[in-house]
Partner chain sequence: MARPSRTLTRRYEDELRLFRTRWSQAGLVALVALWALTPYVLADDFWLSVLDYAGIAAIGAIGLNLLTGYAGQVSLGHAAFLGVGAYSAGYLGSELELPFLLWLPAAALIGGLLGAVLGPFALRLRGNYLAIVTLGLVFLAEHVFRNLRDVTGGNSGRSVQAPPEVGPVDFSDLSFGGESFSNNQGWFWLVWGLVAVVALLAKNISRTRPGRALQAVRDRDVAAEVIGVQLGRTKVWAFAISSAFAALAGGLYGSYQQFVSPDEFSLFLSIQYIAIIIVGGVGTIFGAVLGALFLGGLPGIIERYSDSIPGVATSAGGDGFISVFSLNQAIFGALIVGFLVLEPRGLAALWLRAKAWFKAWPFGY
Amino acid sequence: MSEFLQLVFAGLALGARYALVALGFVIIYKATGVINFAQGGLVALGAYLAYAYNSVTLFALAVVLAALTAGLVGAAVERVVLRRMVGQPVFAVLMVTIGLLFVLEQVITAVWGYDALNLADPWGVDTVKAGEVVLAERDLWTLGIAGAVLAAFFVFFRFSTLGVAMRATAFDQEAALAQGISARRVFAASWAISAGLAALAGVTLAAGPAALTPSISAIALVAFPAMIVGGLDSPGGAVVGGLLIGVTQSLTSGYQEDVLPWAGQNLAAVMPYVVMVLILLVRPYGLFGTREVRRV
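Would you pass me the chain only, in the form predicted on its own?
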(Lines of atoms letter the chains of each structure in order from A and count residues from 1; the text may use other names and numbers.)
(Lines give C-alpha, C1' and ligand atoms only; values in the text may rest on other atoms or scores of the structure.)
Protein backbone atom coordinates (compact mmCIF):
# COMPACT_ATOMS: atom_id res chain seq x y z
CA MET A 1 0.00 0.00 0.00
CA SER A 2 2.83 2.40 0.88
CA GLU A 3 4.41 1.79 -2.54
CA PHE A 4 1.08 2.61 -4.22
CA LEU A 5 0.69 5.85 -2.25
CA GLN A 6 4.27 6.81 -3.01
CA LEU A 7 3.74 6.28 -6.72
CA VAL A 8 0.49 8.27 -6.63
CA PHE A 9 2.28 11.13 -4.87
CA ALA A 10 5.11 11.14 -7.42
CA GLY A 11 2.49 11.02 -10.19
CA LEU A 12 0.65 14.03 -8.76
CA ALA A 13 3.91 16.02 -8.71
CA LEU A 14 4.59 15.04 -12.32
CA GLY A 15 0.99 15.78 -13.26
CA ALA A 16 1.20 19.25 -11.69
CA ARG A 17 3.92 20.11 -14.22
CA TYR A 18 1.77 18.78 -17.05
CA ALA A 19 -1.16 20.82 -15.71
CA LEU A 20 0.83 24.06 -15.93
CA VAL A 21 1.67 23.40 -19.57
CA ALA A 22 -1.82 22.13 -20.46
CA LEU A 23 -3.43 25.18 -18.85
CA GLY A 24 -1.25 27.38 -21.08
CA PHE A 25 -2.60 25.52 -24.12
CA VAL A 26 -6.19 25.98 -22.95
CA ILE A 27 -5.87 29.70 -22.15
CA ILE A 28 -4.74 30.54 -25.68
CA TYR A 29 -7.29 28.19 -27.25
CA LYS A 30 -10.19 29.72 -25.30
CA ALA A 31 -9.13 33.26 -26.19
CA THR A 32 -8.17 32.79 -29.83
CA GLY A 33 -9.44 29.37 -30.95
CA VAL A 34 -5.86 28.37 -31.84
CA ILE A 35 -3.75 25.52 -30.44
CA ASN A 36 -0.32 26.95 -29.70
CA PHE A 37 2.26 24.38 -30.81
CA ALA A 38 5.03 26.75 -29.66
CA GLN A 39 4.16 26.04 -26.01
CA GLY A 40 7.05 23.56 -25.66
CA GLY A 41 9.49 26.22 -26.83
CA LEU A 42 8.17 28.62 -24.18
CA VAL A 43 8.69 25.91 -21.53
CA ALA A 44 12.33 25.56 -22.56
CA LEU A 45 12.83 29.33 -22.84
CA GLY A 46 11.48 29.85 -19.31
CA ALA A 47 13.83 27.23 -17.86
CA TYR A 48 16.87 28.74 -19.63
CA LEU A 49 15.90 32.24 -18.53
CA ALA A 50 15.75 30.99 -14.93
CA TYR A 51 19.23 29.50 -15.42
CA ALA A 52 20.52 32.87 -16.68
CA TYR A 53 18.94 34.86 -13.84
CA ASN A 54 20.05 32.33 -11.22
CA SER A 55 23.68 32.97 -12.14
CA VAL A 56 23.34 36.53 -10.80
CA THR A 57 20.60 36.33 -8.16
CA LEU A 58 18.73 34.04 -5.78
CA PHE A 59 16.84 31.04 -7.16
CA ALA A 60 13.38 32.22 -6.02
CA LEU A 61 13.89 35.66 -7.56
CA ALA A 62 15.28 34.05 -10.72
CA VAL A 63 12.08 31.99 -11.08
CA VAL A 64 9.88 35.09 -10.74
CA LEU A 65 12.01 37.05 -13.23
CA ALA A 66 11.98 34.13 -15.69
CA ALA A 67 8.18 33.88 -15.54
CA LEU A 68 7.80 37.64 -16.04
CA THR A 69 10.28 37.72 -18.92
CA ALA A 70 8.64 34.74 -20.59
CA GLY A 71 5.30 36.51 -20.21
CA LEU A 72 6.69 39.58 -21.97
CA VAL A 73 8.05 37.36 -24.74
CA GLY A 74 4.63 35.73 -25.11
CA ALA A 75 2.90 39.11 -25.33
CA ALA A 76 5.49 40.31 -27.85
CA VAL A 77 4.97 37.22 -30.02
CA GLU A 78 1.23 37.88 -30.02
CA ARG A 79 1.73 41.55 -30.85
CA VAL A 80 4.34 41.14 -33.59
CA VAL A 81 3.31 37.84 -35.21
CA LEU A 82 -0.09 36.46 -34.22
CA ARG A 83 -2.04 39.73 -34.37
CA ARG A 84 -1.25 39.95 -38.07
CA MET A 85 -2.92 36.55 -38.54
CA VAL A 86 -6.34 37.61 -37.22
CA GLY A 87 -8.99 36.58 -39.71
CA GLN A 88 -6.68 34.15 -41.50
CA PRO A 89 -7.44 30.41 -41.81
CA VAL A 90 -6.85 28.42 -38.62
CA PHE A 91 -4.49 26.08 -40.48
CA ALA A 92 -2.23 29.03 -41.38
CA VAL A 93 -2.15 30.20 -37.75
CA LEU A 94 -1.29 26.66 -36.57
CA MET A 95 1.61 26.53 -39.00
CA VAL A 96 2.83 29.88 -37.68
CA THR A 97 2.92 28.50 -34.12
CA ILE A 98 4.88 25.45 -35.35
CA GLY A 99 7.31 27.82 -37.03
CA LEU A 100 7.63 29.78 -33.79
CA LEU A 101 8.54 26.55 -31.97
CA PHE A 102 11.50 25.95 -34.27
CA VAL A 103 12.56 29.61 -34.02
CA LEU A 104 12.51 29.49 -30.20
CA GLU A 105 14.51 26.24 -30.18
CA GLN A 106 17.10 27.77 -32.50
CA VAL A 107 17.41 30.89 -30.36
CA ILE A 108 17.86 28.77 -27.22
CA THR A 109 20.60 26.59 -28.70
CA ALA A 110 22.32 29.63 -30.23
CA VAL A 111 22.50 31.34 -26.85
CA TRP A 112 23.06 28.44 -24.44
CA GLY A 113 24.22 25.58 -26.70
CA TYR A 114 23.31 21.90 -26.58
CA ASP A 115 25.30 20.90 -23.48
CA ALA A 116 23.40 19.89 -20.35
CA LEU A 117 23.32 22.70 -17.78
CA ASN A 118 22.68 22.67 -14.06
CA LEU A 119 19.84 25.07 -13.31
CA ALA A 120 19.93 24.72 -9.51
CA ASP A 121 19.12 22.19 -6.81
CA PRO A 122 17.35 24.18 -4.08
CA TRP A 123 15.64 21.12 -2.64
CA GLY A 124 18.36 18.46 -2.85
CA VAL A 125 17.47 14.83 -2.25
CA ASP A 126 15.90 15.36 1.17
CA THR A 127 12.76 13.39 1.95
CA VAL A 128 9.93 13.53 4.45
CA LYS A 129 8.26 10.46 5.95
CA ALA A 130 4.47 10.35 6.29
CA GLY A 131 3.88 7.03 8.01
CA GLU A 132 5.51 4.45 5.77
CA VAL A 133 5.41 6.72 2.72
CA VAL A 134 8.60 8.57 1.80
CA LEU A 135 7.90 11.91 0.10
CA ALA A 136 10.59 13.79 -1.81
CA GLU A 137 10.84 17.44 -0.76
CA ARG A 138 11.33 18.34 -4.41
CA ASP A 139 7.90 16.90 -5.24
CA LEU A 140 6.33 18.64 -2.24
CA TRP A 141 7.68 21.99 -3.42
CA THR A 142 6.54 21.29 -6.96
CA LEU A 143 3.02 20.54 -5.77
CA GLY A 144 3.05 23.62 -3.53
CA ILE A 145 4.27 25.97 -6.27
CA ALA A 146 1.95 24.54 -8.91
CA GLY A 147 -1.02 24.57 -6.53
CA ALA A 148 -0.41 28.19 -5.49
CA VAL A 149 0.03 29.36 -9.08
CA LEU A 150 -3.04 27.51 -10.34
CA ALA A 151 -5.17 28.82 -7.43
CA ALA A 152 -3.97 32.38 -8.13
CA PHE A 153 -4.82 31.97 -11.81
CA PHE A 154 -8.36 30.76 -11.14
CA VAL A 155 -8.97 33.63 -8.67
CA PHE A 156 -7.67 36.07 -11.29
CA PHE A 157 -9.75 34.41 -14.02
CA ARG A 158 -12.88 34.48 -11.89
CA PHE A 159 -12.80 37.87 -10.16
CA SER A 160 -10.41 40.32 -11.88
CA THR A 161 -11.59 42.73 -14.58
CA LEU A 162 -9.16 41.29 -17.12
CA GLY A 163 -10.13 37.74 -16.17
CA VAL A 164 -13.82 38.52 -16.69
CA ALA A 165 -12.93 40.11 -20.04
CA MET A 166 -11.05 36.94 -21.01
CA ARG A 167 -14.04 34.77 -20.11
CA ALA A 168 -16.44 37.04 -21.98
CA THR A 169 -14.25 37.02 -25.08
CA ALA A 170 -13.93 33.25 -24.95
CA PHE A 171 -17.71 32.84 -24.62
CA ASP A 172 -18.76 35.25 -27.40
CA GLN A 173 -16.13 37.42 -29.05
CA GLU A 174 -18.58 39.62 -30.98
CA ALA A 175 -20.71 40.29 -27.90
CA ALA A 176 -17.57 41.12 -25.91
CA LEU A 177 -16.47 43.59 -28.57
CA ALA A 178 -19.93 45.18 -28.49
CA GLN A 179 -19.49 45.72 -24.74
CA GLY A 180 -16.23 47.58 -25.31
CA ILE A 181 -13.86 44.77 -24.36
CA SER A 182 -10.55 45.00 -26.22
CA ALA A 183 -9.92 41.66 -27.90
CA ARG A 184 -6.32 42.68 -28.58
CA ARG A 185 -5.71 43.25 -24.87
CA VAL A 186 -7.28 39.89 -24.07
CA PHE A 187 -5.19 38.08 -26.69
CA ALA A 188 -1.96 39.69 -25.43
CA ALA A 189 -2.82 38.82 -21.82
CA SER A 190 -3.61 35.22 -22.82
CA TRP A 191 -0.22 34.77 -24.47
CA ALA A 192 1.58 36.42 -21.57
CA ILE A 193 -0.11 34.25 -18.93
CA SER A 194 0.38 31.12 -21.01
CA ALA A 195 4.10 31.83 -21.44
CA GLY A 196 4.50 32.59 -17.72
CA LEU A 197 2.89 29.26 -16.79
CA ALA A 198 5.12 27.49 -19.31
CA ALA A 199 8.20 29.06 -17.69
CA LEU A 200 7.17 27.80 -14.24
CA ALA A 201 6.63 24.32 -15.66
CA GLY A 202 10.09 24.44 -17.23
CA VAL A 203 11.70 25.45 -13.93
CA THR A 204 10.01 22.66 -11.95
CA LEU A 205 11.18 20.17 -14.58
CA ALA A 206 14.79 21.34 -14.86
CA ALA A 207 15.56 22.24 -11.23
CA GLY A 208 17.09 19.60 -9.01
CA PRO A 209 18.97 16.55 -10.24
CA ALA A 210 17.48 16.80 -13.74
CA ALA A 211 19.77 18.43 -16.30
CA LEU A 212 18.62 21.36 -18.39
CA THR A 213 18.76 20.59 -22.11
CA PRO A 214 16.80 21.84 -25.15
CA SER A 215 14.86 18.55 -25.16
CA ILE A 216 12.86 19.82 -22.18
CA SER A 217 10.43 21.29 -24.72
CA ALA A 218 9.22 17.73 -25.39
CA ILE A 219 7.03 17.95 -22.27
CA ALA A 220 4.47 19.71 -24.46
CA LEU A 221 3.96 16.41 -26.31
CA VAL A 222 2.79 14.80 -23.05
CA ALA A 223 0.85 17.83 -21.84
CA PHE A 224 -1.05 17.83 -25.11
CA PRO A 225 -2.94 14.59 -24.27
CA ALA A 226 -3.59 16.05 -20.80
CA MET A 227 -5.28 19.03 -22.40
CA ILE A 228 -7.36 16.83 -24.71
CA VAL A 229 -8.36 14.49 -21.87
CA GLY A 230 -9.51 17.39 -19.69
CA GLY A 231 -11.31 19.20 -22.50
CA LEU A 232 -9.87 21.61 -25.03
CA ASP A 233 -11.70 24.64 -23.61
CA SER A 234 -11.74 23.78 -19.91
CA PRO A 235 -9.08 25.34 -17.60
CA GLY A 236 -10.18 23.09 -14.75
CA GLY A 237 -10.13 20.12 -17.09
CA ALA A 238 -6.52 20.89 -18.00
CA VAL A 239 -5.54 20.54 -14.34
CA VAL A 240 -7.50 17.31 -13.88
CA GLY A 241 -6.14 15.93 -17.15
CA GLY A 242 -2.56 16.77 -16.15
CA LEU A 243 -2.89 15.05 -12.77
CA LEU A 244 -4.59 12.01 -14.34
CA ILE A 245 -1.85 11.62 -16.92
CA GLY A 246 0.90 12.07 -14.32
CA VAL A 247 -0.53 9.45 -11.96
CA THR A 248 -1.11 7.05 -14.85
CA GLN A 249 2.50 7.35 -15.96
CA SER A 250 3.82 6.92 -12.42
CA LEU A 251 1.72 3.81 -11.70
CA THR A 252 2.65 2.33 -15.06
CA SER A 253 6.35 2.83 -14.35
CA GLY A 254 5.97 1.26 -10.90
CA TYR A 255 3.89 -1.80 -11.73
CA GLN A 256 4.53 -2.58 -15.38
CA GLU A 257 7.27 -5.16 -14.75
CA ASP A 258 4.94 -7.10 -12.44
CA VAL A 259 1.69 -6.76 -14.42
CA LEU A 260 2.67 -6.27 -18.07
CA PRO A 261 6.32 -7.37 -18.46
CA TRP A 262 5.77 -8.24 -22.15
CA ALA A 263 4.71 -4.68 -23.06
CA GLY A 264 8.25 -3.27 -23.40
CA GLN A 265 10.16 -0.66 -21.44
CA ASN A 266 8.52 2.49 -22.78
CA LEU A 267 4.90 1.74 -21.93
CA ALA A 268 4.79 4.64 -19.44
CA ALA A 269 5.68 7.07 -22.25
CA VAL A 270 2.82 5.73 -24.37
CA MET A 271 0.17 5.64 -21.65
CA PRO A 272 -0.84 9.34 -21.96
CA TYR A 273 -1.90 8.67 -25.53
CA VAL A 274 -3.64 5.40 -24.61
CA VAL A 275 -5.64 7.26 -21.94
CA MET A 276 -6.42 10.03 -24.43
CA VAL A 277 -7.74 7.61 -27.04
CA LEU A 278 -9.85 5.68 -24.51
CA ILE A 279 -11.46 8.83 -23.12
CA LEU A 280 -12.09 10.32 -26.54
CA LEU A 281 -13.88 7.10 -27.55
CA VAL A 282 -16.36 7.74 -24.72
CA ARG A 283 -16.35 11.55 -24.55
CA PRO A 284 -15.10 13.08 -27.83
CA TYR A 285 -14.99 16.55 -26.26
CA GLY A 286 -12.95 15.46 -23.20
CA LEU A 287 -13.94 15.02 -19.58
CA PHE A 288 -14.92 18.66 -19.02
CA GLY A 289 -14.95 20.13 -22.53
CA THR A 290 -17.95 21.91 -24.00
CA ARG A 291 -20.04 19.67 -26.16
CA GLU A 292 -20.52 21.30 -29.54
CA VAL A 293 -24.16 21.49 -30.58
CA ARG A 294 -25.11 22.08 -34.20
CA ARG A 295 -28.62 23.05 -35.20
CA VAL A 296 -29.89 22.24 -38.68
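Could I see the form predicted in complex with the partner chain next, after the form predicted on its own?
Excluded here are partners and other molecules; the one chain stands alone.
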Protein backbone atom coordinates (compact mmCIF):
# COMPACT_ATOMS: atom_id res chain seq x y z
CA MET A 1 0.00 0.00 0.00
CA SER A 2 2.74 2.43 0.95
CA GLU A 3 4.43 1.73 -2.37
CA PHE A 4 1.21 2.60 -4.14
CA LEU A 5 0.81 5.86 -2.22
CA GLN A 6 4.42 6.69 -2.88
CA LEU A 7 3.92 6.24 -6.60
CA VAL A 8 0.72 8.26 -6.59
CA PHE A 9 2.49 11.09 -4.80
CA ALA A 10 5.38 11.11 -7.25
CA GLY A 11 2.85 11.00 -10.06
CA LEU A 12 0.98 13.99 -8.68
CA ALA A 13 4.20 16.01 -8.48
CA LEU A 14 4.99 15.09 -12.06
CA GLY A 15 1.42 15.79 -13.07
CA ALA A 16 1.53 19.24 -11.50
CA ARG A 17 4.33 20.15 -13.93
CA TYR A 18 2.31 18.82 -16.84
CA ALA A 19 -0.68 20.78 -15.57
CA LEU A 20 1.29 24.05 -15.65
CA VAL A 21 2.25 23.46 -19.28
CA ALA A 22 -1.18 22.13 -20.27
CA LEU A 23 -2.90 25.12 -18.69
CA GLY A 24 -0.66 27.33 -20.81
CA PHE A 25 -1.87 25.51 -23.92
CA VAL A 26 -5.48 25.88 -22.89
CA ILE A 27 -5.21 29.61 -22.15
CA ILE A 28 -3.81 30.32 -25.61
CA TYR A 29 -6.24 27.97 -27.27
CA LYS A 30 -9.24 29.45 -25.52
CA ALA A 31 -8.36 33.03 -26.35
CA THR A 32 -6.97 32.67 -29.86
CA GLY A 33 -7.89 29.19 -31.13
CA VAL A 34 -4.22 28.26 -31.58
CA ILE A 35 -2.48 25.15 -30.29
CA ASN A 36 0.92 26.45 -29.40
CA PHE A 37 3.60 23.90 -30.23
CA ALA A 38 6.26 26.41 -29.23
CA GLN A 39 5.25 25.95 -25.59
CA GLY A 40 8.07 23.46 -25.09
CA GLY A 41 10.54 26.08 -26.27
CA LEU A 42 9.13 28.52 -23.74
CA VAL A 43 9.53 25.89 -21.01
CA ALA A 44 13.21 25.57 -21.90
CA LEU A 45 13.62 29.33 -22.26
CA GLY A 46 12.16 29.87 -18.79
CA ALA A 47 14.49 27.35 -17.20
CA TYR A 48 17.55 28.82 -18.92
CA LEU A 49 16.53 32.36 -18.00
CA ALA A 50 16.19 31.27 -14.37
CA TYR A 51 19.68 29.82 -14.65
CA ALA A 52 21.00 33.10 -16.05
CA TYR A 53 19.29 35.27 -13.42
CA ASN A 54 20.26 32.91 -10.63
CA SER A 55 23.92 33.59 -11.29
CA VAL A 56 23.41 37.20 -10.21
CA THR A 57 20.54 37.09 -7.74
CA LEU A 58 18.56 34.94 -5.29
CA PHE A 59 16.84 31.81 -6.56
CA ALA A 60 13.29 32.92 -5.75
CA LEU A 61 13.83 36.30 -7.38
CA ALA A 62 15.42 34.63 -10.40
CA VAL A 63 12.36 32.43 -10.85
CA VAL A 64 10.02 35.43 -10.78
CA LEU A 65 12.23 37.38 -13.20
CA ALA A 66 12.44 34.37 -15.52
CA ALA A 67 8.66 34.00 -15.58
CA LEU A 68 8.25 37.71 -16.31
CA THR A 69 10.85 37.71 -19.08
CA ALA A 70 9.35 34.59 -20.65
CA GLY A 71 5.99 36.33 -20.49
CA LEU A 72 7.39 39.29 -22.40
CA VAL A 73 8.86 36.96 -25.02
CA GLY A 74 5.48 35.25 -25.34
CA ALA A 75 3.69 38.55 -25.86
CA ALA A 76 6.32 39.61 -28.41
CA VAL A 77 5.90 36.36 -30.36
CA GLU A 78 2.16 36.95 -30.47
CA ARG A 79 2.62 40.53 -31.61
CA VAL A 80 5.23 39.86 -34.31
CA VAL A 81 4.17 36.53 -35.80
CA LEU A 82 0.82 35.20 -34.67
CA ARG A 83 -1.14 38.38 -35.21
CA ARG A 84 -0.44 38.11 -38.93
CA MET A 85 -2.01 34.67 -38.98
CA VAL A 86 -5.52 35.77 -37.99
CA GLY A 87 -8.08 34.13 -40.26
CA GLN A 88 -5.65 31.51 -41.62
CA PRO A 89 -6.55 27.81 -41.42
CA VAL A 90 -5.94 25.89 -38.18
CA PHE A 91 -3.23 23.82 -39.80
CA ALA A 92 -1.24 26.85 -40.98
CA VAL A 93 -1.23 28.46 -37.54
CA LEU A 94 -0.24 25.18 -35.91
CA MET A 95 2.70 24.85 -38.26
CA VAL A 96 3.81 28.42 -37.60
CA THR A 97 4.12 27.58 -33.92
CA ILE A 98 6.15 24.48 -34.82
CA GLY A 99 8.44 26.67 -36.89
CA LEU A 100 8.78 29.03 -33.93
CA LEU A 101 9.72 26.07 -31.73
CA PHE A 102 12.62 25.20 -34.03
CA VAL A 103 13.89 28.77 -34.08
CA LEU A 104 13.49 29.17 -30.30
CA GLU A 105 15.31 25.90 -29.53
CA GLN A 106 18.24 26.82 -31.73
CA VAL A 107 18.48 30.32 -30.27
CA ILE A 108 18.65 28.71 -26.82
CA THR A 109 21.41 26.30 -27.81
CA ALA A 110 23.28 29.07 -29.61
CA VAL A 111 23.31 31.10 -26.38
CA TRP A 112 23.72 28.41 -23.72
CA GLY A 113 25.09 25.44 -25.67
CA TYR A 114 24.20 21.75 -25.41
CA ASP A 115 26.09 21.02 -22.20
CA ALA A 116 24.14 20.10 -19.11
CA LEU A 117 24.01 23.05 -16.71
CA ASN A 118 23.22 23.07 -13.02
CA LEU A 119 20.32 25.22 -12.01
CA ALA A 120 20.36 25.88 -8.26
CA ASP A 121 19.27 23.09 -5.95
CA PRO A 122 17.27 25.00 -3.36
CA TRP A 123 15.35 22.00 -2.06
CA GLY A 124 18.06 19.41 -1.75
CA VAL A 125 17.34 15.74 -1.34
CA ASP A 126 15.63 16.01 2.05
CA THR A 127 12.55 13.95 2.63
CA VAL A 128 9.57 14.11 4.95
CA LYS A 129 7.96 11.00 6.38
CA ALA A 130 4.18 10.85 6.50
CA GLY A 131 3.34 7.51 8.06
CA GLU A 132 4.83 4.87 5.81
CA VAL A 133 5.30 7.16 2.86
CA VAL A 134 8.51 9.05 2.16
CA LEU A 135 7.84 12.39 0.49
CA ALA A 136 10.63 14.25 -1.28
CA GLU A 137 10.74 17.90 -0.24
CA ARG A 138 11.41 18.81 -3.83
CA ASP A 139 8.12 17.24 -4.90
CA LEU A 140 6.28 18.94 -2.04
CA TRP A 141 7.63 22.30 -3.18
CA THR A 142 6.66 21.58 -6.76
CA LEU A 143 3.14 20.68 -5.69
CA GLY A 144 2.98 23.75 -3.48
CA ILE A 145 4.21 26.17 -6.12
CA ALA A 146 2.05 24.66 -8.84
CA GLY A 147 -0.99 24.64 -6.56
CA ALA A 148 -0.49 28.25 -5.54
CA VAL A 149 0.05 29.41 -9.11
CA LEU A 150 -2.94 27.48 -10.43
CA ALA A 151 -5.16 28.82 -7.65
CA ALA A 152 -3.95 32.35 -8.32
CA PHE A 153 -4.70 31.90 -12.00
CA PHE A 154 -8.23 30.67 -11.40
CA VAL A 155 -8.94 33.59 -9.05
CA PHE A 156 -7.49 35.98 -11.64
CA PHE A 157 -9.50 34.36 -14.42
CA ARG A 158 -12.71 34.59 -12.42
CA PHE A 159 -12.53 37.99 -10.77
CA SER A 160 -10.01 40.38 -12.34
CA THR A 161 -11.02 42.73 -15.15
CA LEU A 162 -8.49 41.23 -17.55
CA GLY A 163 -9.54 37.71 -16.61
CA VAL A 164 -13.17 38.50 -17.27
CA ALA A 165 -12.18 40.12 -20.56
CA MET A 166 -10.30 36.95 -21.47
CA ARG A 167 -13.29 34.79 -20.70
CA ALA A 168 -15.57 37.09 -22.67
CA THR A 169 -13.28 37.05 -25.71
CA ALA A 170 -13.01 33.29 -25.56
CA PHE A 171 -16.79 32.99 -25.37
CA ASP A 172 -17.67 35.33 -28.22
CA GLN A 173 -14.98 37.47 -29.77
CA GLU A 174 -17.28 39.79 -31.68
CA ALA A 175 -19.58 40.46 -28.77
CA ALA A 176 -16.55 41.16 -26.60
CA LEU A 177 -15.21 43.62 -29.15
CA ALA A 178 -18.62 45.33 -29.25
CA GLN A 179 -18.44 45.76 -25.49
CA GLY A 180 -15.16 47.61 -25.81
CA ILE A 181 -12.82 44.81 -24.87
CA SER A 182 -9.52 45.01 -26.68
CA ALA A 183 -8.99 41.61 -28.27
CA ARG A 184 -5.37 42.52 -28.95
CA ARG A 185 -4.69 43.10 -25.29
CA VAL A 186 -6.38 39.83 -24.43
CA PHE A 187 -4.32 37.90 -26.99
CA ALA A 188 -1.08 39.42 -25.78
CA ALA A 189 -2.03 38.75 -22.16
CA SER A 190 -2.89 35.13 -22.97
CA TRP A 191 0.48 34.54 -24.54
CA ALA A 192 2.28 36.28 -21.71
CA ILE A 193 0.50 34.29 -18.99
CA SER A 194 0.98 31.05 -20.87
CA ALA A 195 4.70 31.69 -21.31
CA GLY A 196 5.02 32.57 -17.63
CA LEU A 197 3.39 29.28 -16.63
CA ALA A 198 5.71 27.44 -19.03
CA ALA A 199 8.71 29.12 -17.41
CA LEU A 200 7.59 27.98 -13.94
CA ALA A 201 7.14 24.43 -15.23
CA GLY A 202 10.64 24.63 -16.67
CA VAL A 203 12.10 25.71 -13.34
CA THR A 204 10.37 22.96 -11.35
CA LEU A 205 11.67 20.44 -13.87
CA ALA A 206 15.25 21.64 -14.01
CA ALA A 207 15.91 22.73 -10.43
CA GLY A 208 17.49 20.19 -8.15
CA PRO A 209 19.30 17.02 -9.11
CA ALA A 210 18.03 17.00 -12.69
CA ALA A 211 20.44 18.81 -15.00
CA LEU A 212 19.33 21.53 -17.37
CA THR A 213 19.63 20.50 -21.02
CA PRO A 214 17.81 21.69 -24.17
CA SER A 215 15.85 18.41 -24.20
CA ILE A 216 13.75 19.79 -21.37
CA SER A 217 11.42 21.19 -24.05
CA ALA A 218 10.20 17.66 -24.72
CA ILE A 219 7.92 17.90 -21.68
CA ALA A 220 5.47 19.82 -23.83
CA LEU A 221 4.94 16.70 -25.92
CA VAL A 222 3.65 14.89 -22.84
CA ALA A 223 1.56 17.87 -21.83
CA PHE A 224 -0.36 17.60 -25.10
CA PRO A 225 -2.14 14.42 -24.02
CA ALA A 226 -2.81 16.09 -20.67
CA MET A 227 -4.52 18.96 -22.42
CA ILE A 228 -6.45 16.74 -24.83
CA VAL A 229 -7.62 14.40 -22.06
CA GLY A 230 -9.03 17.34 -20.14
CA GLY A 231 -10.48 18.99 -23.21
CA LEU A 232 -8.82 21.63 -25.36
CA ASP A 233 -10.76 24.56 -23.97
CA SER A 234 -11.14 23.69 -20.31
CA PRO A 235 -8.61 25.19 -17.86
CA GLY A 236 -9.87 22.93 -15.08
CA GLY A 237 -9.62 20.00 -17.44
CA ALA A 238 -5.96 20.80 -18.10
CA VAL A 239 -5.20 20.44 -14.39
CA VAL A 240 -7.18 17.21 -14.05
CA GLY A 241 -5.61 15.87 -17.24
CA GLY A 242 -2.10 16.78 -16.09
CA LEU A 243 -2.51 15.01 -12.76
CA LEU A 244 -4.15 12.00 -14.40
CA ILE A 245 -1.33 11.63 -16.91
CA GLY A 246 1.33 12.13 -14.22
CA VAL A 247 -0.15 9.46 -11.96
CA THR A 248 -0.66 7.06 -14.86
CA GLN A 249 2.97 7.42 -15.88
CA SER A 250 4.22 6.95 -12.36
CA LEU A 251 2.08 3.88 -11.72
CA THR A 252 3.05 2.36 -15.06
CA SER A 253 6.74 2.67 -14.38
CA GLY A 254 6.15 1.24 -10.89
CA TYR A 255 4.03 -1.77 -11.76
CA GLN A 256 4.69 -2.57 -15.39
CA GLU A 257 7.13 -5.39 -14.69
CA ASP A 258 4.49 -7.24 -12.67
CA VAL A 259 1.42 -6.50 -14.76
CA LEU A 260 2.42 -5.90 -18.36
CA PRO A 261 5.89 -7.38 -18.86
CA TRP A 262 5.21 -8.09 -22.54
CA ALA A 263 4.39 -4.49 -23.45
CA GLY A 264 8.01 -3.54 -23.97
CA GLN A 265 10.57 -1.37 -22.23
CA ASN A 266 9.79 2.17 -21.28
CA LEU A 267 6.05 1.77 -21.61
CA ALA A 268 5.61 4.69 -19.20
CA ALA A 269 6.87 7.05 -21.88
CA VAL A 270 4.03 6.22 -24.25
CA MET A 271 1.28 5.66 -21.64
CA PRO A 272 0.06 9.29 -21.91
CA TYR A 273 -0.74 8.72 -25.56
CA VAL A 274 -2.46 5.41 -24.88
CA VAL A 275 -4.62 7.08 -22.22
CA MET A 276 -5.33 9.95 -24.60
CA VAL A 277 -6.47 7.68 -27.45
CA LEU A 278 -8.63 5.59 -25.12
CA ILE A 279 -10.35 8.63 -23.66
CA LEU A 280 -10.88 10.24 -27.04
CA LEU A 281 -12.53 7.07 -28.32
CA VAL A 282 -15.18 7.50 -25.64
CA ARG A 283 -15.31 11.28 -25.51
CA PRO A 284 -14.01 12.90 -28.72
CA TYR A 285 -13.74 16.32 -27.08
CA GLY A 286 -11.96 15.22 -23.91
CA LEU A 287 -13.37 14.94 -20.41
CA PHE A 288 -14.44 18.57 -20.03
CA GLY A 289 -14.10 19.99 -23.54
CA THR A 290 -16.90 21.79 -25.32
CA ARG A 291 -18.61 19.73 -27.98
CA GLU A 292 -18.45 21.30 -31.37
CA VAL A 293 -21.94 21.79 -32.70
CA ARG A 294 -22.32 21.05 -36.40
CA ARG A 295 -25.19 22.83 -38.05
CA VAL A 296 -26.20 22.82 -41.66
